[in-house]
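The chain below stands alone and is given as structure tokens, in the form predicted alone.
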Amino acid sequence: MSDNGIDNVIESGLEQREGNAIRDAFWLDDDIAYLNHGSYGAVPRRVSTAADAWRMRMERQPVLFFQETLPGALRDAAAALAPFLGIAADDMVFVENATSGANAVLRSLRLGPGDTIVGTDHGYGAVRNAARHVAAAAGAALVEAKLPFPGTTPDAVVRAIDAAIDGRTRLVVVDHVTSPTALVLPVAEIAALCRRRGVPLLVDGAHAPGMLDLDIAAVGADWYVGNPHKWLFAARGCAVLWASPDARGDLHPTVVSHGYGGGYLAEFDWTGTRDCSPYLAVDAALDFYRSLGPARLRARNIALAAEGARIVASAWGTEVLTPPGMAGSMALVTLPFDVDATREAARAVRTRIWHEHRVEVPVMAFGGRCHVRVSAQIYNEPADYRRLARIFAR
């Protein structure tokens, strides 16, 4: 698709403003190309305002707020968000981020010596670390299925995970959208595999809410965690943990507090004094997201990520490593020069791109090479990717 082609997709796909025309709805600096929505999101001004209003309400009478207002307000927020995610409000709780939710599941496991947790080599680093920690404490182990890359296919992903499961496996953990490689994994097929093998499944869907047409219950997992504060525009620090009714017996928050023994909602809704305004303002995020036309926004962002990656790869003489059939609103492009495939080397390249060119894009070390992972969101346009492309153009 040509640059004009993606412009046509954008113009015909949304009636609302997009690209530079909607930048003023966010707090982003005017002079930067921000191609890293995937890391921390970008909060619209109206969502920040809604969160601030809840924060001020809390400060006007903190005791009244925490003891009388908050319990019902949390459940109201859950009731607003749950239908959008394809779940019942009483099946979800709020957590600070997807990693916190994943930790709650991992730390609630009953593991013994010789048991295994199966993950993948594309898994998010923080969750991989949590799995290693929990496994090591019990004399168990984390086993990582190596997914074919590049040239990944959904069938190959399922086969690799299937091969890693054996009679000692007590949990499978997979990303819905992988962080280092921007792949949308076939989580429903993986869930079906896990049911056949009799192993529970935790899906780390950090990037999925807002990026994908998501129906969590239909995935068929036992637990699902996701971050509305990324692609759904929620205030930062708003994430959800969903647990199927059969997967709550041993599930507890990482901070055990006054709700202990009171059931799933009682334990997770109150873990101590915290600022819950990101959760309570989720209706404002949903309103903003819906104002853009959800299906059309998702299609626009997927198309723009693909075209933006093509623009960069063409200028650099490299390749896009995210296959179209497994792509969301992010894509991976290999750097046009050799650099050590280490976190430190990747960080140095990212720092150079930012400080010398005011382009924000993550650099990922994976598969023996370093790559940039470009994101596409409503405030991006093709010119942002051309700006990145010019930095190392050949």
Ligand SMILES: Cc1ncc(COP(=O)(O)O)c(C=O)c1O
The other form holds:
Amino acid sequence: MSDNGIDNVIESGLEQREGNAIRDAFWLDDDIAYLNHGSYGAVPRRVSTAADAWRMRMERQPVLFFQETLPGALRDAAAALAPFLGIAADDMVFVENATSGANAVLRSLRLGPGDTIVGTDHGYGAVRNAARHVAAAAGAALVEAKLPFPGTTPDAVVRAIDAAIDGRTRLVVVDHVTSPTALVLPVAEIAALCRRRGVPLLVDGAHAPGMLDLDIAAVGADWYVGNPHKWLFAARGCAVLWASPDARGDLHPTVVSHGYGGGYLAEFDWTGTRDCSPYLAVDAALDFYRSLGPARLRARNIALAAEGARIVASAWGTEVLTPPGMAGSMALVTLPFDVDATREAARAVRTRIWHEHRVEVPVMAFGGRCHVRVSAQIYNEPADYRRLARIFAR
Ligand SMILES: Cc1ncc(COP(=O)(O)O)c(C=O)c1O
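Return the form predicted together with this ligand of this protein as a structure block, the form predicted alone having already been given.
What follows is the whole complex; the chain from before opens it.
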């Protein structure tokens, strides 16, 4: 962190605790090393309390809540969140999770036989499945660009996607931060490519809100989905689907309900009776995030993920596979022993690490090897990575 950054923190009286010292702001068990913020986030106590308060309010008079309070409260929550993401509130809707937002876009496509959806081999499994499903139903296909890995560079990513697009391509879908490999992809450059090639782009930014300095509108995509319930500390079940004004005509939620035909906001804001408290409590998540100093927090987490990965890789005699120029607050380190590069084998290693050592870290099978993907969030400190490093130290 720059000296200037520290001055700003002191002057504005921001929360300065971190590592073990801030663990009491979360519900996490005391004795564990939690190195997987990436999968499901970890909700601060004050954010769950705010969501609980909304739930209680709903129960005091459900009809009043759903018919009179909720519509305005939902839009107020969008208005609080949107500027944080570089977008206008009327251009975003809440969805339960990134998978659901990506499904809405994919299932709204009008594909024909022979058409293609272009993705990458680093895409998130659930979204790949959704793309395969809509493609199969139309006689179309998912084509996956193979990104060079390891040794990935932003230019090579753009070139690989360019090579996969042809006259049959109806959509490109890429992750902003890849799940199996923790790479931050050059989404603005990919968007520029897609515009040149005349193909719409869906960015799956599940990890980006809170991890990166995010300006969704500036990316230049057609649709963008993100999960405030990961790195922005929102209560679980809080995701965002942004659609550019030109990309809404045919866009519908996966659940079509009363709002059908009423336009983007009407269709997505009501998809049936549901618990919207994770959306409504988003201001509590934003307050918590702000209290940590957003720029300082992001820089700290990115630096700690890199440092943590170095600690682990040097103890194991293996490599950090996340190149510094494409890294966020997660990093991939190869395991120091041979194990089948299958999902089942990877799961078995994760289970062993957790049950024998109380260290939670995801194990990813990718590129013929298994790797751990370490995360860094405000409650982590170097000791957490040393604890993981010791398990297989050489
Ligand atoms: C790139 C990517 N997309 C989508 C998801 C799914 O998020 P959710 O379970 O909130 O739908 C994840 C989860 O880690 C992810 O990494």
